[in-house]
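Single chain ahead, by itself, as structure tokens, in the form predicted on its own.
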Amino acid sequence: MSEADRLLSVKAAHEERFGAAPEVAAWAPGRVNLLGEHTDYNGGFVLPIALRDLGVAIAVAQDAEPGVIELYSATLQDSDTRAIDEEAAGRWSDYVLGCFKKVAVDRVARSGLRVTLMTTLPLGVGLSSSAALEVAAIRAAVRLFDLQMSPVEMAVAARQVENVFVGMPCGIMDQFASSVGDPGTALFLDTRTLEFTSAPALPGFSFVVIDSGVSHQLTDSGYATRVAECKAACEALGVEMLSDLTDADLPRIDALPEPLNRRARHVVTDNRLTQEGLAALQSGDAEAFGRLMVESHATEKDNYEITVPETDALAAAALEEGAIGARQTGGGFGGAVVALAPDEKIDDLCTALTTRYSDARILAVT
């Protein structure tokens, strides 16, 4: 389906649910991260791709009681009603409520909203379903209330919703890729300065995103622990952020107590791999990029300890079945694996992996 088709679908669902057409609709894509994991909240480098066919569509109308947001998820077949002055309550509607509180609280207090959403993003696989929902909601608010916000400003606002309102201490990669990224094109981002550049595709090769079948829930996982460990490592090393460090600092990093030494080593390592990954894309060196993906998975596993046996096995199997690179992608503790393979081997690779692992699903090829 094209983006226009998705918008038509969510508009139709809204009219069926609420009996009137919405005023605006918006779409935002999910993302798969190729290199640079858990580096964004450390001010480092990341290399995600916005996904063309996986994302969130949202439709909105101003026809509810003032100060009230009536929400309906056509995907979940679930509804919720929230007041604009409410705080987060641990429900899916928190993300939408938080976005309207962030950018249009006064407008909603006067008019109230009816909101319908549809998603093609599976939850809990590390493809940024929450960020896509946030960006879609803010895009809808911008269109509905004629607000002046750039894509970068929308990404920053969406991250603030996730950090402050929802309570997830994530970096800005997910929201930035969803708001600024061009689906199907890699985006190299310096998360400290927000400077970015597009990176070309690798001719003759594609990235395959595979769900391992192990769902994660980052707010209930070790994500916040990793953030705290990185802050502790910064204090011990006397730096503002771990992105201040390079390979030259590895001797004093290794002198830190466990596990702070390995947490800091991961950030330095993945920052370097991501920079080298950009160079590999720019030179069209698929073999080099594949090797970097394998190295990145190794530091995720050994230094940052965010992989699980299922994603370790799936990444290894992808290499055995013809991929030239594979790694766990996303926040970790389960979720998805991304593999790089020659186009002529994609079909055989997908068949082999889903045959070997009954819980595995092919989510995207880009």
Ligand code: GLA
Given for the second form:
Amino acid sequence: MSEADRLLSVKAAHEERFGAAPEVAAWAPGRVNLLGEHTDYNGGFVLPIALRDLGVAIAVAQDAEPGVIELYSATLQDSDTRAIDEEAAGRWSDYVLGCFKKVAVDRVARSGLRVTLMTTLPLGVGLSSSAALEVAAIRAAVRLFDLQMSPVEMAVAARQVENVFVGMPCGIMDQFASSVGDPGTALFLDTRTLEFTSAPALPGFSFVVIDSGVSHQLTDSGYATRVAECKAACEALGVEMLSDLTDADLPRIDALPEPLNRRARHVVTDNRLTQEGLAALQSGDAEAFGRLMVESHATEKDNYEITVPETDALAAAALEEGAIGARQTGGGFGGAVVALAPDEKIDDLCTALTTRYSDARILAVT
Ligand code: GLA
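Output the structure of the form predicted in complex with alpha-D-galactopyranose; the preceding block shows the form predicted on its own.
Time for the whole complex; same chain goes first.
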């Protein structure tokens, strides 16, 4: 389905629900991260790809009571009504409310909104469903109110909504990939400076995204604990951010108490792997990129302890079934695995994995 078709679908769902056509519609993609996990809130590098077909579509009209947002999720078949001065309440509508509050609070106070959502992104698999929802909502607000915001500014605003309003201490990777990324193209981002470059694809190879079937829930998971551990490691090492460190610092990192030593080792290691990953893509070296993915999964598992037995098994099985690299992607504690394989082996790889693991689902090939 093209982006234009998705916008038509969400507009039709809106009209059916509310009995009048929306004024604007917008779409924002999810992402799969190839290398650099939990490096973003440490000022490090990340390498995500915005997904072409998995994302969130939103339609909006200014025809509700002043100060009120009426929301309908056509995907969840659920509705909610929120006041613009409300705080977060732990519901899916928080993300949309937070975004309109962030960029257009005065406008919504004067004329309320009706909002319809449709998503093709599965929740809880680590493909940035919340970031896509935030970026789609901000894009819709920008169109509706003719706001002057660049894609980078929209990503920054969306992250603030997540950090401050929703209360999830994430980095900027997901919002940046969704707002700035070009679907199908890897984006190498320096999360400290927000400088970015697009990385070339590997001709003859594709990335497959496989849901392990173990749903992750980052707000309840160890995500905030990891953020706090990184902060404690910075204090102990006397640095502002862990991305200030390199492999040369590993001896003093290893001397930290458990588990801060391994948490810091992960960040330094995955940060290096991400830089090497960009170089491998630029030189078209798929085998090297695959080896970096394998090394990245190992540090996610052994040092950062964010994998689960199911994603460990799926990543290992992908390598047995023809992939040349595989790792858990996203925030972790379950979710999806991304594998790199030659194009001619992709079909067999997908069949083998879904046959061996009945809970595994192929989500995307990019
Ligand atoms: C989640 C967060 C991101 C990032 C990843 C892990 O997706 O939203 O900011 O920290 O986890 O790399």
